[in-house]
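Next up: a single chain in structure tokens, the form predicted on its own.
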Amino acid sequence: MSEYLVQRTTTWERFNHWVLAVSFIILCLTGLGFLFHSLNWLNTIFGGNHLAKEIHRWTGVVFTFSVLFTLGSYLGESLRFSKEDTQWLLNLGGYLSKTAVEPPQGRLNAGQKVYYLVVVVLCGAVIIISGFIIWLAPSTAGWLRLGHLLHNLAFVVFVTTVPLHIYLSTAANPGTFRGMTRGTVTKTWTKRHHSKWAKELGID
């Protein structure tokens, strides 16, 4: 008999997550092609520099809406921190110790809340606003320098944290990834990683 499954994400949350992920990959690849001359060959995948620039711009619009749509799904919960969340952050979720006990967590753990608020919301806002500055603001040296500086700083944050996010959602925590593909996780996984949420759901 298969293990009892818990609904973790809605169809809309999964759809928007993958729109955000795919748009990020396209933006990253085209952006690298513009940022580093040695990687300019990447833009040949998108039909050359001119077409790659247009793809980058309009994919940025998709990315913008996708980030905005996440606010309805995660912002409220991410802003609510408990003492268990503080404890989770102090021991980094127990990832650096084989004996650490993970404090009870809700549907989102403290690390996911911080990642969402800092990377998706804050850095997302910076990279979106700076992108529109580069695209639409008056072509003056000051505006362009500011736009490129902010855009590149936010880009560095994204390319260093997204791989960690992928690792923690797959190899580091088996069973997590299915929450963003099938929408469900097992009862055992829920109790182990999000015991506070499991209790709220009546799972014993």
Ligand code: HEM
Contents of the next structure:
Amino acid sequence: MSEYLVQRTTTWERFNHWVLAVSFIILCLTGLGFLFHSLNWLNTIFGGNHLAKEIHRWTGVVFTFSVLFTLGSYLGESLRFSKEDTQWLLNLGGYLSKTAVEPPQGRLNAGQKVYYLVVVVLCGAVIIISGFIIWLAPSTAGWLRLGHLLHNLAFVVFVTTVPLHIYLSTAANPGTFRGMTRGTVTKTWTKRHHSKWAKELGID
Ligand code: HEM
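Structure of the form predicted in complex with this ligand, given the form predicted on its own:
Below: every chain and molecule of the assembly, starting with the one above.
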């Protein structure tokens, strides 16, 4: 570890994150093509409706493994909530005020924990299980209707929250993105955004 840099992610965490992100984008593009008539042209990019469906299903399998692999990286930590995490949630990390002070946060802040648990784990489980229902369950109308309803509801949560995740981890907080590309962040960034974690690492 260099004097000025802090290791934020492992090579494995970065690799899995980008597998998750790329598979998510392919699933969105193909999924939107099935969902809306006006966006059907998207499926021609993937070689037509039939091939787009195969690509969607098998990318779904990749997405499933990638979500499962994130459990080892983030689940334990996301389930541990401290009183500072509650304070962070009560003032929304200070994002909505110029004067609010951000309560000291560990390696993940409370917003990241909630995003991980609610969107990636919970909605991830719903979209994955319903996807397999649509793909493999006996094609009775009841199962299909339930599968499509759950798949579409979870999809709405993903497409509305992932852009927020991208904005917060890039433009809104400069210095964050390099943690998912090079794996390191600066000491100043660590103290500014995750002061509790900085203390644990012995950074003053
Ligand atoms: C392609 C666009 C994306 C970009 C630019 C992006 C960027 C990032 C960055 C920079 C981090 C590190 C944040 C930090 O160190 O504090 C991160 C973490 C993470 N990302 Fe993404 N991401 C993208 C897509 C996704 C998607 C589609 C998912 C899930 C479906 C996802 C799930 C996660 C998770 C679980 C973490 C770690 C925990 C957390 O921050 O909640 N990302 N992302």
